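In structure tokens, the next block holds one chain alone, the form predicted on its own.
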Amino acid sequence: MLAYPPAYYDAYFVGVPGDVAFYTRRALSTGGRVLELGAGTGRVLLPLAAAGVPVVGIEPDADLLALARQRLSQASRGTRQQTCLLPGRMEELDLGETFAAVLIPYRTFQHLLTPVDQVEALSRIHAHLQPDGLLLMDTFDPLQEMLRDGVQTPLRLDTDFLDPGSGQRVMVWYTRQVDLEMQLLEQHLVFEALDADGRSCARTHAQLVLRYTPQQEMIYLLENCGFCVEELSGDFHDSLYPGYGNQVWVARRSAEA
């Protein structure tokens, strides 16, 4: 079962408000080449390149990588010249070069399901950063949702959208279970396509598993992997982090590392 159905990826997985502008602004401020981990179909990567940021994108999912390459092929020549897309996983990163910044947008770090994988990925990211380079990423702590909904939610409607390919309306249903011991969010998604008469005509199932990391644990991970946390915000507009929900991290490769 897929985690990200390619046909519905761009219509459903739309990011967090303000994230593209944030990553573009911070990447431009480094003045150097950047690396994006989990580039998906290029939602963040292509605007970065269009803004003049030289960027390498890494994506482990072959279907999403193919879509990103297709979108890149349709971009301007300048954008194409700024961009390189490669297959790969962040915990296996070995590019033989360093970058001014590493970006991990839209909770992609949470695909690392154990602390061992998290440490391995952070260590490899550290090795791919220039001295004083930046790590920019956003994650999510579901504490508030767990207090409200409990550790298991029944199947419920999440949202709906028009499929740009078929023109059909697609209803998205989901159920979620939380593994408190392993800190895992196990989410089952059902994409239900409706015909012109509003009748169900097709269903696509997806299973998405993410690991959540509370604030102090993330700080511990980053510091022990050679990073100094400079900022933690609750959104992409510099709001105070309330202790749960969106976590927008800015960390710097420690000078002594």
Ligand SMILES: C[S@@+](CC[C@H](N)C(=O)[O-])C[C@H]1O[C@@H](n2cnc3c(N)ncnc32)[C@H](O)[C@@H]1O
The other form holds:
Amino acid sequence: MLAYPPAYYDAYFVGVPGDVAFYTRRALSTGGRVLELGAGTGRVLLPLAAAGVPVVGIEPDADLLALARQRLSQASRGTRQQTCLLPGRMEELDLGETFAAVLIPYRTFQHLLTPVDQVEALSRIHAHLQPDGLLLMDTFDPLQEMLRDGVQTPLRLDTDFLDPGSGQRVMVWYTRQVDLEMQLLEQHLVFEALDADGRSCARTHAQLVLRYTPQQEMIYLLENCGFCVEELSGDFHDSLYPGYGNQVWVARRSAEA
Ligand SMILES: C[S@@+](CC[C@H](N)C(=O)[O-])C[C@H]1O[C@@H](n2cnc3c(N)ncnc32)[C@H](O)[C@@H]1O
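Requested next: the structure of the form predicted in complex with the ligand (the form predicted on its own having been shown above).
Now the complete complex, all chains and molecules, led by this one.
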């Protein structure tokens, strides 16, 4: 089953408030070329490039990559000239060059479902960073009551939006389940399109499985893969991380992995 239905990606997967401005500001401050892992449809990558950051984006999903390339083809010449989009997965990264920063926005690191994959990806990222290069990423913890009870939620309405492609209203339903042993959050999404009379006319299902990593475990992982943690915030406005919710990480390449 799909993780991200391409037709609905931009309307539903809108990011975390402040994320594009944060990644753009931090990437600009390096003064160098950056690498975005899991670029999706270019939600972060295109504003980065438009702001003057030379950027390479990696994306494994062929449909999302095609949408990103299509959007890039409509961007200004300056944006196109400093942007490169490639297929690929972060745990298999082998580009033969190093970058001033590696960015992993919008919980993409959580697609690595085992500690083995996490270590493999961090090792590849380390090999693609210049000495003192920055790793910037955000992740999140599941709701505390889900961690406590480990239950499956009943199907609930999340939101609705107007699909710019079809003009139809789309209702989005979700159910979530936590696998406490494997540290996995499984989300089943149903995108229900309504016709002009408000009747259900099509359903698209999506299944998102993400690994959550508590703060101390992430620090251990990063340090053991040759990174020094410089900042952990609870949002993109430098708020203290309260122990749950969003985790915004800034780490620096410090040593051989
Ligand atoms: C939540 S989306 C984020 C997309 C984009 N960065 C954004 O902020 O809108 C997660 C992305 O990670 C990609 N992805 C999944 N597994 C990956 C992996 N192993 N390596 C790199 N990207 C991956 C997905 O295909 C998807 O495009």
